[in-house]
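There is one chain below, alone, in structure tokens, taken in the form predicted alone.
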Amino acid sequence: MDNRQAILDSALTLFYEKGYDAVGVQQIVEMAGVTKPTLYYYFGSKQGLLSCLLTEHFARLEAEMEQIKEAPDRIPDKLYRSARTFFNLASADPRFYLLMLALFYSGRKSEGFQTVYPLIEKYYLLFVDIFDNASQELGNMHGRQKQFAVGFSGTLNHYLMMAAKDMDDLSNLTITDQEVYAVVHQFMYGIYS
């Protein structure tokens, strides 16, 4: 493993386990087996490291969500695929997704929140577009696409947090197809009612 990747892996582990604010650069470089100048060479700062970590991991979700958004599927199918994609990626890398959520719920002026917010907003806007594109199916949205996007993305995030709540070993975190179907079905029931 190269130095850059060792730093990213160490940072993810430490940020997830202790929280972004509780981790110092010295801890990260010691775990990665590198020096501070090496970290600063690659990332410029601790916040630069966090930004890179978040952006690289988030890119996979964003790419898949863009494909779903553009697909000609009906809204229930798009929501199922979106949920399945989110849960698959979260199960494959649960530390990242739980860290991302923890940062989002941190103090609004903190470095962590300031760094993660643009990605959370991008994720939310992808759902706004999915609902906006479904206006033929769902009728005139009248601004409800934003409410639906908040509701659906919030449901997925909360479901993930609850599924992982008591787990020490996140390698066993899985969300079954039946669970995904139930989440989407319940949400769709709310839209159509």
Given for the second form:
There are 2 protein chains.
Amino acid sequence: MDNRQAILDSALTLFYEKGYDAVGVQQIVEMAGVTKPTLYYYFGSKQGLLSCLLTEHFARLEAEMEQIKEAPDRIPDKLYRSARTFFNLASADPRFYLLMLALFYSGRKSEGFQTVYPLIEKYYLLFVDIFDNASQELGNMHGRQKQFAVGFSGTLNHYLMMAAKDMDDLSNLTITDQEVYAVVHQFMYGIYS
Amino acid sequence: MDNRQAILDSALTLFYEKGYDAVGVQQIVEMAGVTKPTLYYYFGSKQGLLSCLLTEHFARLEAEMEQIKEAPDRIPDKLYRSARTFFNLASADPRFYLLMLALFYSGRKSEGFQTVYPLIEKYYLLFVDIFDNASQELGNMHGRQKQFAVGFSGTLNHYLMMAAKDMDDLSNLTITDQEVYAVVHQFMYGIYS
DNA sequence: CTTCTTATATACCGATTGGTATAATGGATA
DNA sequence: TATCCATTATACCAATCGGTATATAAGAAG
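In place of the form predicted alone, the structure of the form predicted in complex with a further copy of the same chain is requested.
Okay, now the whole complex, with that chain kicking things off.
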């Protein structure tokens, strides 16, 4: 048994279910079957645990997103591949994705928001970059790149929120390629019009 | 001085800034310039305070949304008026709207979510109703009314999140009629296509 | 066998948590 | 004046909060 991993998994479940602030470290270690010093040995603090949890999950996006950014694809394809990547991440562990959303929507001065924001900003800036490099393809964007970046990621998040909403068993959250296409298609509609 | 109102206002600010779970009742009463028994006299519990806070703000929507539902307008007009109403609510007090969003995105088993959900569901069902009564106008919706309802309210929330994102002073959060039109227009695009 | 390092548990810390028992205000009513 | 009711403060509660000092167990290295 890997205690470190057990702690991470228990924390993810509890943070997702009840929220970061509402969960005590005591509850986490009990669920993981360890004691508090073990948690503090690996993660240093409650916030360190959250930070580590988020960073390790976000790492899965890293390579793939970098690839998409550098590829010579046209905008619709880049957006399609990005959406597919995000949806795959959400399917792989809905708990993580929904926790991320909850933290992102929480108060700016909260520990949770401040922990997740740097990670989210990274991928947000990557989207800005994609739209920046596409001025020639989409014509003059009049500085609306940021708006599109926020809009696109917001659209993806909203779609996943919708998909997860009515499920009580999140273990088989899947988004088909047709759905991905439809989401990106509808978003592009808004850009071209 | 109205102590009850002072408590509600302090709670709204703190809940919005740091999150419901991260704020203690002690902090609330200190900011309001009262003591704990005063808070418990008026609201009974911390959750009672939140519930009261949300209910009183939601009440502003009540009449207007009921009017929109009963009106003989066509779908685009109903959606436009609904959007305008929601945006006005957000403008009137961005703290409340963003708190509501944070609670809605928080874990299903959290006190905050369970408190806000019945209130949100009410207006969600109202949207479902609007789309239900519009089958003849929009053609066979193949049971996608709920999807549209979630999608529409999600679009509004997402737009307000966007608008509030980069503002450090939320006191003048305004959404113009042109913007409202654009948002609804883009959403309708997705429906007809 | 000894020493060093990694990993874990017992038992504790002061501070804060949501909540309350009790009493004292102060204005209206009788 | 006496009574009553709404409102507020002092002082307290057990429980939990995030975090730690100390000791110990186990395996690797010398």
